[in-house]
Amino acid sequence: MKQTPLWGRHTALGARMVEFAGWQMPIQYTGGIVAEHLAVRRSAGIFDVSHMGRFRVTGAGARAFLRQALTNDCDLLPPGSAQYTILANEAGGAIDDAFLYRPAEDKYLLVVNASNKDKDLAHLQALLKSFKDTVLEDVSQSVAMIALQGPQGEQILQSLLTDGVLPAAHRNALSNFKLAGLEVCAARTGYTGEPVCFEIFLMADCAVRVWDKLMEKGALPIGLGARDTLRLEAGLPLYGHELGMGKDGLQIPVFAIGQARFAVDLNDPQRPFAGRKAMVRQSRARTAYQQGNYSDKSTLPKLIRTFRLLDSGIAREGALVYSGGRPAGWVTSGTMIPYWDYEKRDDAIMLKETHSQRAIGLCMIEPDISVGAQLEIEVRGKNLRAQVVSRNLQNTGRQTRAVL
């Protein structure tokens, strides 16, 4: 198995190390995956990600291969900012969801999910060749990656800026600096839903000497463990959950996840990429069914959806989904999430020093259920009742909390 840069230290932590990915990665450390989901909700927390895929494209065709490549428009992206995308097929579904950087002019960087990097990186290759003056690297084992997430990330980098500023204080934004003396590019961006979230680029051997610093100013290590929970609390699909092949073995269209009205641009109809015609009939069709119209179900035949358990219990993917005794579809993510007991002070959301636990999902299910919908879901032979909710995490301010 592969190993990032930072393997030693999360041994030297007593990290549980398993394999993802063809990498060992920290699935929890010694004090496990509900500590360090509530640390990452009140302080901050730092995830190795450097086994994502990292490719790095210049030159002169650079923008207008990746205005074919990918489903959002690299023309939209101006330098020191990043966007959500996709890597799509002509059906219209994912080969993989992914992020694009551009941290200079002539330079941007795209980040894949670590279990498609090889596909992804063959399937640009062939695009390539259409394109003059291009180059495409795979960065992956140069460049390393960490994220910082929580409430208190931005003070804590602060603390460590040695020379130049932090990103815009907005969603996306991007920037080079120092940090602790060292070469860093940074973006607020991230897989949990903080509002305060930054993922840090930067040469692999210096990634130890910046964990440790960020260590030092109170961030706390967090696996893939609280990763995966952190994210389903803030309702983003993770690719062979709610992108890719769906339980019935067919391909789930892009849209059928909410976020894409982020990642799949379709303003310039001048502009080729794969599943362009697919994805403009799929747009059509979600905004039908926003409108009250489900006389067409063939287009996007069901969408993803958050729900909550209203019974004890907890809906594992693949679990079979009812509404009103009906199949109306399946879990594609689900577990037991906790969260911090928090009071209202006035106009403040105030944290409390307790916190509790509660199941809750992604389900694919049919267009017409919409939110506030009941639900019964078959857990161990049992239907449990569930609700479709429209999220489980709000953001208030610089901070999050449970939707209740």
Given for the second form:
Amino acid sequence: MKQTPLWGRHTALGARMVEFAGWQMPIQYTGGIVAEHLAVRRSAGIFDVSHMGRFRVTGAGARAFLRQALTNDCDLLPPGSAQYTILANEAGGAIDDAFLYRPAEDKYLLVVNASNKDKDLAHLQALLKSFKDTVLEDVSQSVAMIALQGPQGEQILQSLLTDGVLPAAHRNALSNFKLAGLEVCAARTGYTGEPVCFEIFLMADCAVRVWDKLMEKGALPIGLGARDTLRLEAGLPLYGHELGMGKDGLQIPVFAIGQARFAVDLNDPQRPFAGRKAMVRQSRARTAYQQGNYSDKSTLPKLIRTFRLLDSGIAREGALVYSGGRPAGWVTSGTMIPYWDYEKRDDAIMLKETHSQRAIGLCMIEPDISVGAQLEIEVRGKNLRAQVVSRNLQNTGRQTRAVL
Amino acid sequence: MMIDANARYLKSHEWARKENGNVFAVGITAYAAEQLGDIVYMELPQIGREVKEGEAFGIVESVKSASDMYAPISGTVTEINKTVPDNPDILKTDAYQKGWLIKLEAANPAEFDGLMDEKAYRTYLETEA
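Show the other one: the form predicted together with its partner chain, since we just had the form predicted alone.
Zooming out: every chain and molecule, the one shown earlier first.
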């Protein structure tokens, strides 16, 4: 089983290690998933995400290659920024979702899911054959990756900055700088819903030193367990749940997820990426739904929606969803999520010292069920009441709060 | 790992302990609680329900998973401990005293003798881990 450069740190910290996509990774540290989740929402957490796949794309043909390989248009990606994107198939489903970073004019870095890395690499290499002067390298071993997420993250990085500047204060901005004398590249991206968020790329042999510095400054290590609850609370899709193959054995259309509008660019009709034709139809179907026209559900039979449970219990992946007694779909991700209690004071949100929990999730359901509608979710033979909501987490500028 | 010398055990990490007469307290072990991690939801049976040895009497859920809890002996539920579902952290600190979950009026008290004793459970934990 593979180990990231931070494996020794995880075990020394008493992490519970699990196998994940061929890697030995921390599912949680000694404080547990709930404490880790809450730490990210209140202060800052660090995540070893070195298990994810990292591909460097360089050469004169890089731009043309990426424009054909990915659903988003890298022509809209200036140096010093990042974009959410998808590797799609002709049917308009996702082979994987990914983030494309452009740390320099002539250099791109594509970060993919650990569980899909080999499949993605084979797919990209096959496409690469028709491009000249394009180099695709798997740099997953030589480059490590640490995510720093939460309201205190910016101060922590600032306090360690020895050269250069942090990325500009907007989502997806990226810059190259030095942390404690070590060269890093960081983007304001993440998988937690936190407005203050960084993902840091650095040479693998620097990972331990930077990890230790981040911990010294107060960032708490966060395992894969809380990584999942944080993304779920933020309503972010996870491949294998909200993307890829559905419970019905059919490809989930990319436009079933709301995030498709950030990940797919259909503006340039000359850009021939895989799945384009299917996604044009999906996009039209989604627009029709928004206008209240559900006459043709064949292209997008179901959408991924956010729900909260009204009855006590937990609705987990695979649970069947009903609307007015009729089958409507199924849960794609769901669990109990902790949150800080809060109060509103002069329009500001003040987190209290106490926390609570609520059961939420994502489901794939009929497209004409709108926000506010009540659902029933079958859990161990009982129907629990749930409600479609627009979100379970609200961005309040510098931090977030639970939507209750 | 904390093990109660007066209790007897199932391989699925539930315990039973004789209280008085034919009444037995039932719970999950400290090992089970630790393995589950943060417990976020529990369901306990209604008073009066009859359970068979090895039958699920309730559900314990962590962030990651839901697990059945199995009855070590057959009997009728006479009491449930409502404090634990509201404050499952009790299981981390006191799985055998404050952490009892249900009390059963045993249908066949001899079933208790067939369970693993402290020594056998300890050996089982060592070999399992």
